[in-house]
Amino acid sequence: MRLLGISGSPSQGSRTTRLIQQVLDAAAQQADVETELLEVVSSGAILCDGRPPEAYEGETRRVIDQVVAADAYVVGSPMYRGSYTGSFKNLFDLLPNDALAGKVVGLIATGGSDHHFLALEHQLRPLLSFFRAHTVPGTVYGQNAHFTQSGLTQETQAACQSLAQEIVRLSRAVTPGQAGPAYPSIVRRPDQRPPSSSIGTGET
């Protein structure tokens, strides 16, 4: 099983990344689980410009392929203004619609206080539901009090351990690719780029 951690923080080595790494380390203790970390801030992926996923090249292509190849995920983002970061959303904008279908995802978020806790439910979970992924019911939320100079509080470590165990357990229980009815298919235009700008010039 290939478990990929995706951190949407705009900073390398962030608190969000630390929580994700804690889950990855716990999962790696189980048999036949390989883990990998993807920090979007250093991924090299470009801004999504509306092209279909297969049209991207270079580092963006590599990142898309890395995400698609994983069997399960633990994803996380700091919460700004009640939602995930733009860089986190950009990564998911680049992915094929079926990239996560039928796969299991564990959810993590961080914030300065408990005020953003429910953003896990009304921001992160709906995003993963769009991709028809199976999200673990329990989540990990870390705020300032959950981090210490030496690492994480025991309660937070235990939460990460529990999330890791459930991601692996559910992944082994479900059939890859089976996620219920498919959404309506999207008929793409031959050219997905926005039309050359004639807005405001009087041209039609």
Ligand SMILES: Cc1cc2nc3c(=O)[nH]c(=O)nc-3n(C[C@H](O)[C@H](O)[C@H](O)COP(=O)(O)O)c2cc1C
Second form
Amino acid sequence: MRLLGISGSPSQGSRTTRLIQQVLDAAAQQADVETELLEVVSSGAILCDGRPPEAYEGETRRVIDQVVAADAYVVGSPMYRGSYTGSFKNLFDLLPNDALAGKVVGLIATGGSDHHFLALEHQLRPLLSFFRAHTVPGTVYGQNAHFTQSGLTQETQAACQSLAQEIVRLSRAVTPGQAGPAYPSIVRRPDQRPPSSSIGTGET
Ligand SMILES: Cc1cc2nc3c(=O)[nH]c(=O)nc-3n(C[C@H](O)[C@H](O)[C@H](O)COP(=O)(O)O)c2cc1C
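Mind pulling up the form predicted in complex with the named molecule next to the form predicted on its own we just looked at?
Zooming out: every chain and molecule, the one shown earlier first.
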């Protein structure tokens, strides 16, 4: 199982990335789990410009392919203005609609206080629902009090461990690609229709 961590933080020494790495390290303790980390800001992916996902090249192509190839995910973003960062959203704008279909995703967010904890439910989870992913019901939210000089509070470490276990357990129970009815096909730009092979499959 390839578990990909995706961090939407633009900060050096990101707390969000620290939580994601904690989940990756916990998951890697389990047999057959390989982990990798994608930090979207340093990935080299460009801003989505409206072309179909298959038309991107270079680093952006590599990033899209890396996400598509993974079997499961732990994704996280700092709260910016009560939601995920623009760079986090940009990655999802680049992906084909079916990139995450039927795959398991764990959700993480960090913020300056508890104030935006529920953005996990009304911002991050609906974004993943668009992709017909299975999101783990429980989430990890870290605010200032959950980070210590040397690391994380025990409670936060335990939350990351629990999220890792559930991502792996659920992933073993589902079949990537099997996610019920397809999302309606969306033409990104009327002057750039997707290849005929992808029309009606929700590929854009
Ligand atoms: C532009 C900006 C907007 C922010 N907006 C919020 C916010 O709406 N709610 C919140 O709790 N924290 C907010 N914060 C604080 C960050 O979410 C918090 O410091 C976070 O843990 C940073 O994560 P990072 O270290 O992974 O970058 C904001 C920070 C910045 C720079």
